[in-house]
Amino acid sequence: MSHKEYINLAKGESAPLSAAVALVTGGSRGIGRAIALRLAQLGASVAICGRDALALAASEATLRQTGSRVFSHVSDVSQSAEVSSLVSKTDAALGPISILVNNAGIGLFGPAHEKSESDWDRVLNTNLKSVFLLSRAVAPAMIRSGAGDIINISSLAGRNAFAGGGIYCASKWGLQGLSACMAEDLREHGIRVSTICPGSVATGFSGRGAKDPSKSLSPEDVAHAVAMIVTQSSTSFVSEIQLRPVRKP
C-alpha cells in the first residue's frame, strides 16, 4: 500500500492516540517511516530522527499530510549527548514522550572472526546501545505519568543463529535480553516494554542480499504490529511479537 493510500485510509479512522507523543528512531525511511506514518494516522503527535537530513525532511513532509503535529531532528542515537538533545527538543516541540519506538538499526554480515573492532562497535552501538540511551532518557517522564510504551524493533535474528550473523545476532540477542529485563523493571510503573521480531522485510536495509517482495514482509506489516501494541487495553501487555512472511524466503 502506498503512502498516499495510507493517508486516504486514515481519513475514515478515529484517533485513539490523539493524546500521545511518539518518538520513532530511524524514522526517515523503511520500517521507521511506516511506523511513524501509522502512528500519525492514529492521531499521535510524532517525532522522527535519523542521520540523513534530506530523507528526514521528505518523511516529515509526508507525515504532515496526516494533519498530526510533527517534529524531526537529525541525530546519531548512539551518542549520549545527541540523545539528550533529541528528547529535550521533542518534549519542547510536542510534549512528553509517551511512546518510544527504538527502530534505528544497521546490518553487517560475515564471519565474526573476519570483522574489525570498529565493525563490532558500529553495529552494537547502533542496534543496542542506542536502545539503552533512549529508554533511559524517556523512562523518568513515563514513570512520573504512570504509563508509556517502549517498543524495540528486534529481529528473528535475535532468536536464531546463522552463518555470517555473528555481530548482528549478538546485537539482537542482546536487545532481547535488555528488553525483557526492562519490562520487568518498568511494568510496576504502568510502562510496557515490547519487542517486535520481524523476519525478512522488503526494505533498503543492508541485509544479506536482495529480497523477493513476494516472500518478504512489508514495512507496513511491522507498523501494524506497533499499532496493535499501542492500542491494546491499558491492562494488557503484549511482550513480544514474531512476524514471518507467509512464504519462506
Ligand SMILES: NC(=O)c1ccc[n+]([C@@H]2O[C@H](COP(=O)([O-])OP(=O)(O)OC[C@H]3O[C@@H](n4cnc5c(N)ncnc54)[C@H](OP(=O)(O)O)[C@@H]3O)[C@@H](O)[C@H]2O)c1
The other form holds:
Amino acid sequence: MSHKEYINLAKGESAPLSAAVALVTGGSRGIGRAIALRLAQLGASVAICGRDALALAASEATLRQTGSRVFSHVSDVSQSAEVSSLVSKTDAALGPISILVNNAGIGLFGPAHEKSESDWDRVLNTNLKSVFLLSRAVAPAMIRSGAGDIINISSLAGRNAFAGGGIYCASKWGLQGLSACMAEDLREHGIRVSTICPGSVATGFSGRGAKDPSKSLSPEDVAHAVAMIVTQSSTSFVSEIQLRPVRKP
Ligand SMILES: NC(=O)c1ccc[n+]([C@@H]2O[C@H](COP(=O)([O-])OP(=O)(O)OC[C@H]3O[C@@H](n4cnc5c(N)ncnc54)[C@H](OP(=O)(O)O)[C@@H]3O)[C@@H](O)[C@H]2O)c1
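With the form predicted on its own in hand, show me what the form predicted together with the named molecule looks like.
What follows is the entire complex, opening with the chain shown before.
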C-alpha cells in the first residue's frame, strides 16, 4: 500500500492520540517512516530524526499531509549531545514527549571475529546506546506526567542466534535486556517500556533487501503493532510483540 493510499484510508478516522507527542527515531524511511505516519494518522503530534537531511524533509512533507503537527530534526542518535538537543527541541516545538519509538538502527552481518572495533562501536552505539540516551532524556517528563510509552524496535535477532549475526544480535539481545529492566523501573510511574521483535521486513535495511518481499512483513505491519501498543487501555501492558511473516521468506 502506498503512503498516499494509507493517508486517504485514514481520513475520517477518529484521533485517539490527539493529546500525544511522539518522537520516532529514524523516521525518514523504512519502518520508522511508517510508524511516524501511523501515529500522525491517529492524531499524534510527531517528531522524527535521522542523519540524512533530504530524506528527513521528504518524510516530513508526507507526514504533514495527515494534518497533524510535525517536527523534524537532523540528529545522530548515537551522540549524547545530539540526543539532548533533539529532545529539548522537540519539547519546545510540540510539547513533552509521551511516546518514544526507538527505531533507528543499522545492520552489520558476517562473522564477528572478522569485524573491527569500529564496526562494533558503530552498531552498538546506534542500536543500543542510543536507546539508553533517548530513554534517559524523556523519562523525567513521563514520570512527572505519570504516563508514557517507550517502544523499542528490536528484532527476532534479539531472541535468536544465527551465523554472521554476532554484532547485530549482541545489540538487539542487549536491547531486550535494557528494555525489560527499564520496564520494571518505570511501570510504577505508569510508563510502559515494550519491544517489538519483527522478522524480515521489506525495507532497504543496511543495503540488505528482503530475500522475498512478497513473503516479508511490510513497514506498515510494524506500525500496526505500535498502534496496538499505544491504543491499549492505561491498565494494560503488552510488553513484547514478536512479529513474523505468515510464510517463511
Ligand atoms: N528491515 C528488517 O528486516 C528489520 C527486521 C527486524 C528489525 N529491524 C529494525 O527496525 C529498525 C528500522 O529498520 P529499517 O528496516 O526501517 O531500516 P532502514 O530502512 O535502513 O531505516 C533506518 C532508519 O534509521 C535511521 N538511522 C540509522 N542510523 C541512525 C543514527 N545514527 N541516528 C539517527 N538515525 C539513524 C536512518 O536514517 P539515516 O540513515 O538518514 O540516519 C533511517 O531513517 C532498526 O532498528 C532495525 O534493526 C529491521
